[in-house]
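Below you'll find only one chain, the form predicted on its own, shown as structure tokens.
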Amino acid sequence: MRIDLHTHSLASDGTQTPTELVTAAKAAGLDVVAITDHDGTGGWDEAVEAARRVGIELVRGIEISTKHRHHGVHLLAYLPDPTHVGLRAELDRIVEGRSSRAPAMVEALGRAGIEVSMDEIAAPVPGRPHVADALVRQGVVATRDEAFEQYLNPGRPGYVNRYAADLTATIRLVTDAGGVTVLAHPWGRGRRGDLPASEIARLRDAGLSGVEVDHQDHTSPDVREELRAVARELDLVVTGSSDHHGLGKSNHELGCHTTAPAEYARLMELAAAAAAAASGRRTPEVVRPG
């Protein structure tokens, strides 16, 4: 059984429609795929229809932009009630920050002598990846990665900060909405010091359910094994996934990392318990083939 619990569609910064994403997941030999677009659920309905049509198990999720001690942290939320008032309000606030960020980045790039217009940034919720794509189309850079490295990362001329939710508060909010949470690639890109084992333990006590261990951003096997040991010591679910973005992110092919079936079963059991505890919540069920 092959399980990929972290993918993106055109509903955020992927390059495939939800239908194309789900169809590609089936073609890649996956048995289970999660759609986890950034800060929203806009791709859920289309993905559900596609999953039923092609015959693949689908988990509805969100990758939420949060901050912890002034550092950005991505939090995967699985199966929360999308109508939960508090969660909906926080996601709306994050998206508003993302939407206002793109014009500010365009202005910052203009001051650096690089002219990009908002008309060139076509996306439901434009963000840094979409600005990066505009720079690629203009020939300023060759790839998204190059755009981030040269212009859009912190300290670069096009970088603009934006609102992100508090990590601990968001874990509790998702739990109240009947969902479960997993830290996305917490030790990737040199960020290991932001979330040491002691902090992961504190987040577990706040309701965190798991840690994404097997991920391309955890480039060293030693780092993955140490993080796996931390998760096991804290009795957290261990996940693995591609963080697939279609053509928008190289070297993140569907299924390049996967979650063990036993760990997936644990996560779904925790989700069922969370939904039961959040009595009255309309939590979405896993979409199963047949």
Ligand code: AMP
The other form holds:
Amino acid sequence: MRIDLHTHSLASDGTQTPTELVTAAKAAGLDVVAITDHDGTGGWDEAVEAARRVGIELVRGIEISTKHRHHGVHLLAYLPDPTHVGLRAELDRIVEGRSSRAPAMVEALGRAGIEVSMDEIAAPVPGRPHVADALVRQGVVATRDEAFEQYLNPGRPGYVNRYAADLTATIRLVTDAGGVTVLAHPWGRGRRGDLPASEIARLRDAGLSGVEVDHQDHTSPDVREELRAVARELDLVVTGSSDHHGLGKSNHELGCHTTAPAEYARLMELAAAAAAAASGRRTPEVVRPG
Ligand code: AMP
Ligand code: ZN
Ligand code: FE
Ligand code: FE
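Next block: the form predicted together with ligand AMP, after the form predicted on its own:
Everything in the complex follows now, all chains and molecules, and the chain you saw is the first one.
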């Protein structure tokens, strides 16, 4: 069983339609794939249809933009009721923050002498990658990575902050919506100090179910093994995933990291328990082939 629980489509900043994503997952030999676009569920319905057609197990998820002590943290939420009023309101607020950041980024880049139009960066859930792609298309930079390094990372001329939800409150919201949560790449990109084991323990006490350990952003095997040990110690589910973005992120091919079947089974058991505890909620089921 090959299981990849973190991928993006055009519903956020991937480059494939949900159908293309799910079809590519099947072609890559995956048995289970989760669609986890940033801050929304816009890709879910199409992904479900495609999964039924190509015959692959599909988990519906969201990668939510949160913050913890002023630092950004990505939270993977699996199988929450997408109509939960509190969760919906928070997702809408994040997307609204993204939408109002887009013109501010255009303005900031304009001050740096780079003209980007709003049309070029239009997206349902607009993010910095869309701006990066516009800079690549214009030939200002060669790759998304270069666009981030030169223009879009904090401290660079095109950087503008945006709203993010409170991490602990979001874990509680997703739980209330009958879903389960997993910290995405918590020790990636130099973020290790923001979420030491003691903080992860606190998040577990707030309802966190798992930690994404095997991820490209955890560049050293030592970091992964240490994080795995922390997760084990705290009895958290350990996941591994590609964080595939289509052509948008190199070196994140579908299935480049996977989740062990036993860990996936446990996560789905926790999801079933969360859904049962949130009875009356419209929690989605895992889509199973056949
Ligand atoms: P945003 O949430 O719009 O501020 O943008 C964050 C997104 O940009 C996340 O999906 C990251 O995966 C992506 N990202 C961050 N740094 C880079 C980079 N150097 N190259 C490509 N994508 C990146
Ligand atoms: Zn992304
Ligand atoms: Fe992420
Ligand atoms: Fe991601």
